[in-house]
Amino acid sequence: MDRRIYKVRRIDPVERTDECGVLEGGNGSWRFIPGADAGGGKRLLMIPGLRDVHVHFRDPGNTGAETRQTGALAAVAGGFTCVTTMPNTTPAGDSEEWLREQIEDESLPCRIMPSACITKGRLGREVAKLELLASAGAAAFTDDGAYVANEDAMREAMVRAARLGKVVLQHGVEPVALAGGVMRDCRIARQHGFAIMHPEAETLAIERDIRLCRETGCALHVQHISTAQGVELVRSAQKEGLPVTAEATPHHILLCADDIPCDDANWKMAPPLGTAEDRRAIRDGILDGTIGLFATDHAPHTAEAKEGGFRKAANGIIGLETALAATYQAMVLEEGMALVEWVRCWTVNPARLLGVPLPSAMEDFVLVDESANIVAGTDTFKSKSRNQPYSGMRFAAWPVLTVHGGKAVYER
């Protein structure tokens, strides 16, 4: 890459700073000279790399719908260095070699933290052999897709858990509860007589799991939260001043379920969009600090696995690549959040949840166009699926330029 000079607004998430000057480098070197100016041209916001602890690359067993390269690249294009895959691909996370296969593909233009299985085979009955996956570079574990019903495990694999340091992520949905919901209460599912997901498939399993968290001392990390009552148990826990953490997804962000048009199962995901009340309450937690991450559930499904409607299509969407413009839209232009805030939010709190340092904010960082004015098509998309309802929608701020390991790794 060519020398380059950039007029920026840079946004130190980890001193609260926020100081505008120029961005010069390029060819793996940069530096920031504070109160500098450029001249003409249009200023950009400078934050370090997004890191992202909830993304399905399918790789390996689905790699139709995404591999590790491809999503990789979804992930830079959308501003992100660091990922954090989920174990559930065929074979199941829960062996040293996948570990491996994950961590050392340097073909990569970002980097891979992978989790690992709680239970064998995500089938939810015998803990993983966690002190294994740990020392073979787990980041954390889960069997994320799957909540692990069987409490005499989850206890088990908490209180090992704890002793290794490392985070619990759960998928907090209950299945019996869920009772083959696949969307809140809304005009589309009385519409078409849609089952419906009620708040218990959620809030039954957060309770029982943040009772083991009182039990053990091991942190629980609940993954894409979707309801008020979710919201309100995550509060309580932290006020007790347990280890309970909880992220939100764009899509629970800026979206409810009364904006689904439709059968169409690129609205689809699990849990499902929350009702208004829901997303009102999300995003209060979210700015009282309650709801401290955003996280994608970035999961790219075939055009086939799709088909069916709501009734018998994959839940899921991708979310890598418009993550950074939905959360702007959502917190930052509709709510006022600090941009130091939404910063955090997707940098410094995703890191401290895995407890891993940042990088040099001069080896990896975006720089963002606050008036991009872009409109979402799936036709630039990096990544291999298509699955995502955001096609259309018009958003200010998008990702420019993408520097990982000082290098620039994607440029739109």
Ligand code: DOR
Contents of the next structure:
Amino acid sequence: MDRRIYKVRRIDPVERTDECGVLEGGNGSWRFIPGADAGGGKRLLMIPGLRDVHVHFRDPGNTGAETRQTGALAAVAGGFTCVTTMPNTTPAGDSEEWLREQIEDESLPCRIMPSACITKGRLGREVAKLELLASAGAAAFTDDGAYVANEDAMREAMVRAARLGKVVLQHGVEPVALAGGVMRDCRIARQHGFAIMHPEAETLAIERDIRLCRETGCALHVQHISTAQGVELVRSAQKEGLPVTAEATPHHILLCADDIPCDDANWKMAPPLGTAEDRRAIRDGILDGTIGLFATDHAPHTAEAKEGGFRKAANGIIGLETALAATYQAMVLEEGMALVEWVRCWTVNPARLLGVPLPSAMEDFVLVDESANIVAGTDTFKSKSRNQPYSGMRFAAWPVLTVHGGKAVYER
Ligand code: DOR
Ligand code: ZN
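Can you swap the form predicted on its own for the form predicted in complex with this ligand?
To see the whole picture, the full complex is given below, headed by that same chain.
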């Protein structure tokens, strides 16, 4: 029999409780005994399985970079038990068949609640069949990877999404203002003469979408917010009472453009890393609740796609396996964020964004070693891709056991 006993500190982010005790079980049946003592050994943090509303599994179309299987293995290795896949695959996720393939894959160790396209083919012109897609299980709508620049299409999509009670997730990078920029103004950009991404590329997009949110009443979610100005726009929209939310990625929270060591595309993503002031504003936005969610934007790419430095390489970094560590480092250790609030940003708030309840606490959880003291390196990664900037960085916290549907789906 596979029976285990752990000494744990259990945080329930719904009830906001925090208690020590013993977790025992295995094979689909677990129980927590508050106050009990399991003797020696490390006390592990017990929290619900994390939820990521923004991942790219390259399935279908680019399975050399990631498959649903390898993506899901990376997810559970990172402590995630539910992820929302983005529809920028080939073909794009604008059909019931595409959704069925994502949802009905029984072989996966975690759950997928996919998003679907806002526009047909993600081409930014004609609105997709949102009603059909919603009934086929689309958790939200997005053209992620591309901003829906056509205002009429976006307005129509928001009117229809609002009727369906669905949120639209917007990739807020306005392409004209982006003007081919590959990074924000920083040392490396000046050294290499790279085209700069100005913060207006984000603020123009967010401003327009907030206006459409006011007009249509549709819930708007700003993906991977990266600028101080963007955070301020979201804050004032929320003060106005508009249904606007935002997510921040582990990399925009932990890192900034001045950390980029050289022309290494492992640091290239869209939107790019911001200035130290942007990072400060993002952390402040998390601390005051303006930004309620963390999301990885896990974006695997083959080694070939990441060749050629910032001028040529594809945008995006993988993030599922370092997300817990990076956000714990930045927010709990460096900012002193209350542990329960940090947990809510990975659990309660992403679930609420999609309008779903959290699964049962004894069937879906992760145990975290808060003094694991691990140096990140790609050799242990389950993701098929290796594109990320964290190698060599030391992290205190790391997931050690992930349970989904009562079963141990990952153990370190
Ligand atoms: O860096 C990024 N990569 N940002 C996105 O929004 C898309 C993603 C991708 O699909 O590679
Ligand atoms: Zn993305």
